[in-house]
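The chain below stands alone, shown as structure tokens; this is the form predicted on its own.
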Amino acid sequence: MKRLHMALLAALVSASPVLADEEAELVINGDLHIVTRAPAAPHLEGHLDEVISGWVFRSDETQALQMDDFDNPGMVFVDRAMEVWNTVDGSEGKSCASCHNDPAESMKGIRAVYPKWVESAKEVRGIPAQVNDCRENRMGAKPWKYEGNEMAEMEALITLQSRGMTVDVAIDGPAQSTWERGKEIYYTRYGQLELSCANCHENNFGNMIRADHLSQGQINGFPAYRLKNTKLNTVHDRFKGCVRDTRGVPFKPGGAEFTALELYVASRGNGLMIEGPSVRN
């Protein structure tokens, strides 16, 4: 059954057409260089020599999007957290900025390091869990679900404080054992397809399947305004779609194995530079 699920997947798999410049350099209004290429971290030895933007496996007019804010869709939803941002919400009569204050400067570099081993909560956590135990400990308010409108749009507002940094995420020390859960999830089959997310975007990347350019599946341009869903995507709303794409039953968004999987991917891109929010198919 495998080996004919394998071989599915090869047929539908084909090489690559010149979809777009693949050699092109992102450049954010004008000025803000973002590394798309980078060497392969050292524990990504044996499965990737180099990291790779998704952004370099979009066709031309999808990679434009993303080098203007003026054009880029998503930053209409960072307009809309802004607003939310220094709005009051909850029992405790406070709003993120009584905490935080301005974006710009509490939220620096903190997308570049998520997810990341909480001390004070004892596990690894990704920004919206941070964002609801501030909702629900420090407002007073409802939390949001983590592949909701909300949750998109707050954490691309406090990802674009760090667009431009380099992703360094910590995977020794005690987010080690999540780490090696996502590792194994991430070569793990699942589905009635019983396929894994290396077998596309570990053996398949630039590659097509169907109508689809495979990249990487690299998440430092999360969260991602897709084309197909006009709305902005977080990485386990995503994972989740991937998941039923391989005609399996996804897991909880938010829960410890999508949280361990996202900890691994977003090592794999370990050396690439945070981009959301980005655009993508």
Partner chain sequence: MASGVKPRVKVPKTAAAGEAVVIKTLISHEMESGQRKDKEGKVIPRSIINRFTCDFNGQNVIDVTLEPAISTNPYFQFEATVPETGEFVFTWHDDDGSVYEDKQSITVG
The other form holds:
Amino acid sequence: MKRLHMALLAALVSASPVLADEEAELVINGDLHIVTRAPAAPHLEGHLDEVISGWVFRSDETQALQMDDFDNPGMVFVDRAMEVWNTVDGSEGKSCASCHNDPAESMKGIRAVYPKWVESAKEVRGIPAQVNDCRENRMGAKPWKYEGNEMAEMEALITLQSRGMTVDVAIDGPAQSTWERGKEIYYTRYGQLELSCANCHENNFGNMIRADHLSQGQINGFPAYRLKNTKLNTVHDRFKGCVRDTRGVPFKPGGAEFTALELYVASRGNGLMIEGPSVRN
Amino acid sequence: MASGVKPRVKVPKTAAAGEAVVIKTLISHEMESGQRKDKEGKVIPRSIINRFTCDFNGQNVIDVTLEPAISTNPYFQFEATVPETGEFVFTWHDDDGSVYEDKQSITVG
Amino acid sequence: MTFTRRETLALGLGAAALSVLPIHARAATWDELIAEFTGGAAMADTGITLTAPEIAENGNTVPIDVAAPGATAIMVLATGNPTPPVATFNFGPLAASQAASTRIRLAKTQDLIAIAKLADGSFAKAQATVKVTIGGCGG
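Show the form predicted in complex with the partner chain, please, the one above being the form predicted on its own.
Below is the whole assembly, all chains and molecules, this chain first.
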């Protein structure tokens, strides 16, 4: 049975025609130099030598869209989130700005270290969980859907304040057991196709899966504006799509499993830079 | 008016007299093509931006007729001649009759 | 199958209505659209450029550029889309170049056609083939 599945994957995956310029350098707005290749973190020893941003695997045209903030269609949604940031919502008469003032100051560096252990909540949380905590407990507002547009756009606004900073999520201390859980999920085969994250994104990055150029599945570019659905997408939304493509039943966006997986996958990108909101296919 | 429609325009702040400047515009809009069906199999009615214009001090730069084959969040890039200090006016015309407008001034020095 | 007189009448009326529908009530084909735009005039194959990717990573958002120095208008058609019209660019007196870029939807691999109406009333045509890939892992 296992052999059959390996044969199936081998049939799906083929060597890559040269699609993208893999030597291209990502410079945003002519002045922000983004590291798209970095030595892999020590915990990846025996798995990966180098970590590579998903930007490298995209076509020239898609790469170009991320090199200018006006050409990047994700930025219009960051503008929209900035209006939401300043708009009072909920029973407490507060907006995000009431407590956090200017996101350029208050949110700088946040995205580079999330998901992280939140002591007050006694759990590892991604940014969306923190946003909803604020909405429910400080603003008295309704929580947003974890994979909805409002959440993706707010996360993009927060992410932008860390763009160009090096991903550095903690995997030890109180976060360690969650990280271990995420790692276990990463290497577990799911769905009728019995594919793990690693089958595609560790063993076959750079190869083609039908017409797609497989990347390492790095998440430093999220939220990502996808040409496919022409909106900003959260990490959990993308995970959901991946699991569904294995013909499996996805975990719940915002739930413990995807949060653990997000921490683990983020840690595989330690050393790369935050790119979000990025542009992907 | 369709919800959440937001225009973005990039125009230089200054130019030399008679200079050609690059203009980029984008508006957040679904551009529902009229070709798609909902879960019940009913055709989702067409709802697009059908016309985009750019004028400078009352003179036309570009006037575009858009069809459903223009992507979601319509984007245009083009060049305008700036003869004097003045104001660019951009309009996007929605199928539902709404007109979204943005204005950007530019100084010739 | 038998029709009542009333049904037959209704059918006849329907057919009559159908026969007088203007041409625009159904989707015009791309060659009809060209004929309408040019009035059937001949088209030069120089004087206009159409730039599009050879392979589009996603058919939902395909960047294209058109340029035709001195043109008053450029029409773009996607010959393989369910409805071929894409856009028509009309250039005003303050257009610094008769060129524009946009992003378009292509339903499948097909030819794009751009036709410029030049200032002297003549026409020019450019064509480009774009391969639209079917994703492996749309997600």
